[in-house]
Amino acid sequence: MRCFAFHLMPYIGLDPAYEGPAWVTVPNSLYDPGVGHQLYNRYLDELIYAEELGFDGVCVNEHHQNAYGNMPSPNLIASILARQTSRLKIAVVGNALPLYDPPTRVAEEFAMIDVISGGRLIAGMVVGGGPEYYSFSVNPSYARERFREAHDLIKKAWTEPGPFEWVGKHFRIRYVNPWPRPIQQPHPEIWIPGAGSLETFEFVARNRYSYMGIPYFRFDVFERYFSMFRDACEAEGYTADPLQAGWLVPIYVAETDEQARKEYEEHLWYFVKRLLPGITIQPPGYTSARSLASILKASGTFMLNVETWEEIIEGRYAIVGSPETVADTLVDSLSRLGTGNLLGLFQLGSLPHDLTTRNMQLFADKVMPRLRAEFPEGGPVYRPPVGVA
């Protein structure tokens, strides 16, 4: 069982008069660089604090032209963490490969992070969210095939001696010869986030990578998705290891359930009502016809559609409460999902620094030991509900 502290680095302080989406077209005149300076340094402190608390790793990710996650280059943040920590795994979840031309830039930067950190990088690779294709004006109908070609090029650059020539459909490079090369051989651990695409399940299973359930869906959607991932692994002739799966979920711990709700609720609604709008933009051609039905089944359960606190708790959109409540809920959830990596989102929306760090501390002191005791051998073995084969 591995516990990671995931951070979005949101921009806090949008003008209350602004009621538009937080993605793509949100006017950058609303961005105050002075506030940004304070936030970046505050967020870095929170991620570094995770090492002191005994977390297994931290996670950062890539988004562009938005207030939801003000981290257009997670590699810059990861490089700072590589130097400022000594033990934590550093998961970049992930670089949006179709947006990089050439993708050898990803091979180089990930290798730099791995070398600086002494071999602690987890290399996340992602197709990228729909809004990113509007921000970059990349044809979304080529998203999947650009991703696959970029992945193949990066993996070859890490595992085969250079220089060599690459001639593909989307990328042509006369000399592929990256310096540096990663410390981890044959390459760093690779994570692929997904939102229900069948192609992603199959790609991850075929390559024996790790699948990360990232979006903010109701819990039963994740049960279905991880079941589909296990089925994809079985189709490849093996049983998925729990450490091949990870679940992202907002977590907030306080002394009592009542105190947790009182301290957290307003910040959660800031996230839902101010930062999520716009995230669901899907350009034509981005999703394949075969995956569309799977994704549409989950669309009505997306967190953006939630209206009440009771829905949040019942649907496990966020795990909130006393250490006992949070631990009990996570033990049950992880057993039902069979995921060996917990990606906790301990800062959400407008949650301030003092509550974020206290949340992390209570989780590390009172919840994490329980998880490690319950799941000592790498992670929870999937336990289907009664009546489910």
Second form
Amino acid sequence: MRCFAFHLMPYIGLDPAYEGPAWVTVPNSLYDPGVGHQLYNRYLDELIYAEELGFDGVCVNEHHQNAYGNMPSPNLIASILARQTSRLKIAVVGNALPLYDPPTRVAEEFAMIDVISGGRLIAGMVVGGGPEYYSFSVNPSYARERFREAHDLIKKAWTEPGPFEWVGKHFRIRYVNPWPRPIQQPHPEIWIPGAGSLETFEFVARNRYSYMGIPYFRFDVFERYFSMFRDACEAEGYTADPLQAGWLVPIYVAETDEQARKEYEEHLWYFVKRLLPGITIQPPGYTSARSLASILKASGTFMLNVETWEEIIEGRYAIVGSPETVADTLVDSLSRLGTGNLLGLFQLGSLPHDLTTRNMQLFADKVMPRLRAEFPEGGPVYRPPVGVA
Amino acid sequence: MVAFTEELVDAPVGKIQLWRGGSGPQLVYLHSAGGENVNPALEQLAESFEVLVPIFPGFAESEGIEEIDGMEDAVFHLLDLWEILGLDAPPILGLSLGGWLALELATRYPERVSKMVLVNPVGLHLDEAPIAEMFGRTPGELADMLFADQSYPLAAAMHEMDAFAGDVGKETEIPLEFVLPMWKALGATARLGWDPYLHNPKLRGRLRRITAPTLIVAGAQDGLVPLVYAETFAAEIPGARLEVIEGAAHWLPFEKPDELSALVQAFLA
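Okay, that's the form predicted on its own, but what's the structure of the form predicted together with the partner chain?
What follows is the whole complex; the chain from before opens it.
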């Protein structure tokens, strides 16, 4: 299995007097560029530290006009990481394809990162969150078909010689011929984040890509989703490889369970109460009627509804505790989900730098070796519950 | 009370749900973004007209929204419907989005509309008074814009729905049968009116082409579309007249059915 350190790059220090959503309409007068300067550089240090600690890779992602994650261009951050690290996989999870016009821009920038890094890019492609459709005014009723067409175009641009002409419904380009081309052939590993849409399971399974579960739901939702993903792969006539699935979850390790809660809890609630509100806005036409029932079923478990520490721990919204507790919980979780990629959020909410790096260090020293021993590379991860055929 | 009956007709875009009620001269009703198949004013009008209510693709049970990429497709769909229903140039009553559809037809094919009564139509953008945001609202917030009197039963019911809907993720149990029709209606509306938001930048310059006698009816308390829109339509559609009804907001046919049906009867007489 592989361990990744995921960073959202949240804004810390949101005015306590502000009570509105952290997305779309959160006034940008609340953003202090001086604070932002400190945060970006601190967060880059944390990601680069992951290489020294022996992580397999790091993950960054794209969000716009919000306090939750300050990477409107994850490609800028990834290009810095490409230069400042030498071994880590760099997963951009992902670029919100429908927001790029023309989407060959994604083919170009991803290829740049792949070439600069010597072939270490993981290319994530995502439909984009609901708030993004308000922030960009891109019509959400075309989100899925724009995503599909952009994906097809990018993949063709990477795998077939240019120049060629693209005549699609949403994009028409007379000369598709991107320079540079990616180092990894036929193309970088492709990850698709999803939040339970049936169409996404089927798309990922059909293309043999990897499905990354978008977080902040109760653990049983992920059990259901990854089971649906395995079924979608079976329907395509093959058994899913564990590396085709990834689980993204906040993780905090300290010396003891008590100390972990004491150090972590206020920062987690800053995340839940200040940064999450507004993330779930669902623009019209964005989800198919077919997927609506599945998504509504999960929506009640979304972390915004969680009020107590006990619910956080029992629902595995975050894995928090001593190295033993965290390792035990992760071994059990991964074997129930079958995910061969663990995407840990080691910085969450207002968690400061010293606690973030100590968290990463304890995880790398005491948890990661156990996970690697438990789930050797190339071996199975999913363990069907005892008594079930 | 005249009963409306439902049928499915085959249109090039797919099966279209059609509601029909009453007898007499034909009157086509084009519904709003709510996808309503009837309203209290229509029930009254069905006493003197044969009222036809085609449900637009993507709303309720009507198929074919994937074939509609904008107002040009919407207008061709209306022309197809006219052909299927044997309509040459019917009178149209349109509410909000339905009013905009009627205007797109009447500017391009003025000969296919005999008269128009447009209630709180959208379709324009005026910098000085933007149309309020209808997407991403809870039912209760929408009710505040749609109704003048929040104790009107439908408005009160929408406020009660806020416990269920709005910000998905905030609630534990969301009944699918309640969410689905609204979900479809908003998705279909987004197809036509997400960007540009509820307007066509070209429409205003084409209003001069309309030949059908036109009555614009505005709710004085409309919380979605400012009154200046109705005034602008009335000023720029040749020969159009404006009636402003007090005590009504955007969904005027629900709150003021007597007043609206009287105006329509007199205008179409």
